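Only one chain is included here, represented as structure tokens and corresponding to the form predicted alone.
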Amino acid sequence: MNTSNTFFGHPIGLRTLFLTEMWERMSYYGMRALLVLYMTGAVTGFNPGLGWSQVESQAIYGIYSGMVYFMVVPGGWIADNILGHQKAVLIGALIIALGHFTLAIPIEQTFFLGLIFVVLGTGLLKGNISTIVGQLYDGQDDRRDSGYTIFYMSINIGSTLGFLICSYLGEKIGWHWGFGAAGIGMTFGVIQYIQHRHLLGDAGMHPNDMSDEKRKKYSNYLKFSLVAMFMVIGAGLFGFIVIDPRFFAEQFAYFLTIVAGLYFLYLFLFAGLNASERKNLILLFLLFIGAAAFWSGFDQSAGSLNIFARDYTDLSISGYQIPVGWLQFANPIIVVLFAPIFAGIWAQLARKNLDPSLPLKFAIGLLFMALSFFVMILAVNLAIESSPVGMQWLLLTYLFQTWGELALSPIGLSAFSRYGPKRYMGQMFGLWFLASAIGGVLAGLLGGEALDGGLETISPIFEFMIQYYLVIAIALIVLSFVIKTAKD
């Protein structure tokens, strides 16, 4: 093998995608770590923020998080039918950079416009860059799984850079410096993608084959949708439409849930599935609920847990007050340290024919999430007695949440791939991202309720979250004993 034309033994095009994803995740997580802090920051004094309420700010954060993943679905359709995946990634990266630079403008009116650009750009980039990774390999290439593992590491490297750079600049110098740094990071990603895009070859180069007439019809649909969307956006930015963030977030959560529920119902009743496929679909529906619940807790890291770190946690180390966002280093570091351990545990159990089923692993992830919020309730009670508390409480919370992520997230797509109806596989992956979107919106709504009355209102919300994690986990554990009869 000519190693000069490979990337850690994989197709050289993986390097292009690795660096693009790394810089995109640097910009995404770096900006996200600042978002709620900026919105809730005092309007006077050093580094003034927007001074918005916790309920309003958390709702906006939830809408943003939900929209980022929801837009992956139309972004994939656009790439499949009009642009091709390579061009979609490039256009998406450019729009993301524009969004961050728009956020860097110290004018309140540009704030929502910047978020909209980031959402639209991420919708074009996020799903399609992962699709190109798979297309670098032939159908029987056994390097595909390890290639995705290498690609996944770019997320951890990028998020670490984002927390390090953007949090320091945003909190210690000025919010808009942090947003600008995210834009510069994405610009680095755009430059290297343009320079090395040729290494991708034909992977993701062309959209699906279809007649010119059909492609023109699709293009007209897209143009009409874009015009309508920007008319609505413009009306909102100029004050012709006034939106209550919490009300919108609630309706958006209902919309996403109804869309997902109706599609599962369509598949179950009208998609021509056999009895075994229908039984598997029930499993996927429960996994979908579990995933949405999991991400509603996991995404608290940039919401309610970020505010708890700012307002009720001692962040001093040897007399130096670290940026709030630096606590989120815990997640990527724990992923790097424990991902091989989790993989080794599953492999060792498999050799002994004790490898947990996919539903059981999902349940383990939810139990870790429940445990993390039990830790937070202890921290809240301690803070009520004597604030601030030590940062070890949040670090322990992030440890349990990341263990939950390692037990749940890597096997989520595997579950949808293994149990999903083969004729609808692409749409099943879209449903998986829809679970992340619902979880993101719920994270904002729950975080706003938790922080509405200060420390006193946090524990009841976290207790409620623990309860629904336990209920879903128990359902999955029970199901894990019967699902074996539903496959093959």
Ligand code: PHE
Second form
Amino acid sequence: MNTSNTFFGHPIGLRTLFLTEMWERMSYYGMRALLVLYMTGAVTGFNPGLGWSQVESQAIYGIYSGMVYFMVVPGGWIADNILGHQKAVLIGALIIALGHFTLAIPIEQTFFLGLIFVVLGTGLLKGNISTIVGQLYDGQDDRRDSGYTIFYMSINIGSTLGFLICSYLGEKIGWHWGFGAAGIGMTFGVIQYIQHRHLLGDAGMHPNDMSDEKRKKYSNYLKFSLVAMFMVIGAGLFGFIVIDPRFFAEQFAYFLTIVAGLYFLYLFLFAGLNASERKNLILLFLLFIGAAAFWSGFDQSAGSLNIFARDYTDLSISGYQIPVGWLQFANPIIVVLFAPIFAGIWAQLARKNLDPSLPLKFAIGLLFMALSFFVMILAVNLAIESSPVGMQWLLLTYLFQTWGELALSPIGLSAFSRYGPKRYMGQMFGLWFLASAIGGVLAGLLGGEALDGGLETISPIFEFMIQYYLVIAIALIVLSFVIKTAKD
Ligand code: PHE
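Same protein, the form predicted together with this ligand this time rather than the form predicted alone?
Whole complex next, starting from this chain.
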């Protein structure tokens, strides 16, 4: 085998995507770890922040996280019908870099503009780059799944780099240095992508076949939507419309839920599905709820838990105060350490025919999430007695959350592609990201609610979350006995 033309035994184009995604996630997670710290930071003193309230800042964080993944849906449509996936990734990466550099400008006025660029760029990049990964392989090539596993590693290497560099610079030198570092990271990704894009060959090169007339119609839709969107954004940025972050976040959460609900309903009633496809759709609907609930806890790592780390946790190691964001290293490091172990456990169980079904794995993910917030409640109680508490509490929380992630996230996407109605395959991808979007905005709303009254208001919210994790987990366990997925 000519190893110089492969990447760990995979098509060499995977290397291009691996490095692009690594730098993109470096910039995404690196910046995200600074976001609420910057918004809620005191306006005076060394490294002044914006001095905004917890409720507002967490809501903005939620809107941002929700928008990033919501935009993956139109981003996929644009790539499918107009740009092709390769070009969409390039344009997306450039817009992301522009966003981070905008945030690096040390004034408050450009803050939202920077976030909007990152949202729009990520919408074009994140889903489409994952699609190209799949297209590197021929129809039946069984390396595809392990290709996605390698790709998942790039995500975690990227976020580790992001926390390391951006949190250090942002917290210890100045926020805007951290944002700038995210921009430089993304720029490395852009340069690398431009240099090595040819290695992708035809994968993701061309948009769907259609008549010139139809394509023209589609690009007109796009132009019209872009103009309308920039008018709304402009009106917001120049203060013609005043937006209350919390109200907006709530409406956005309803909007996303209604969009997802209507889409499921449409598929169920009007897509001409047969009985077994309908049964699978009910399963996907429950998995969707499970995933949205899961991310609503998971995404609090850079939200409420980040604040808990800053305000109530002792961050000194041998006299050195580590940056707050460094605690989030736990997630990617645990992913890399435990991913092979989880894969091994599932494989062992499968050999004995005991491999947990999809709903059961999702339930396991939610139970770990519940456990992680139970640990947090213990930590909060301790902090009420005497603050700060040790780092081990957050580390244990992240350990459980990451075990949950490993049970739920890697199989989620493939579940949607395997059990989704065949003719709607492309959109199943969008649906999976829509669950993350709902989770993201809920994370901001719940996190804001939790921190509204300092330590005292945290536990009731976390208890409420534990309750809904348990309810959904039990529903999924019951369902796993009732619905046996129809094999395709
Ligand atoms: N760590 C994952 C990533 O950044 C989390 C995630 C899963 C995000 C699913 C979106 C959708 O890719």
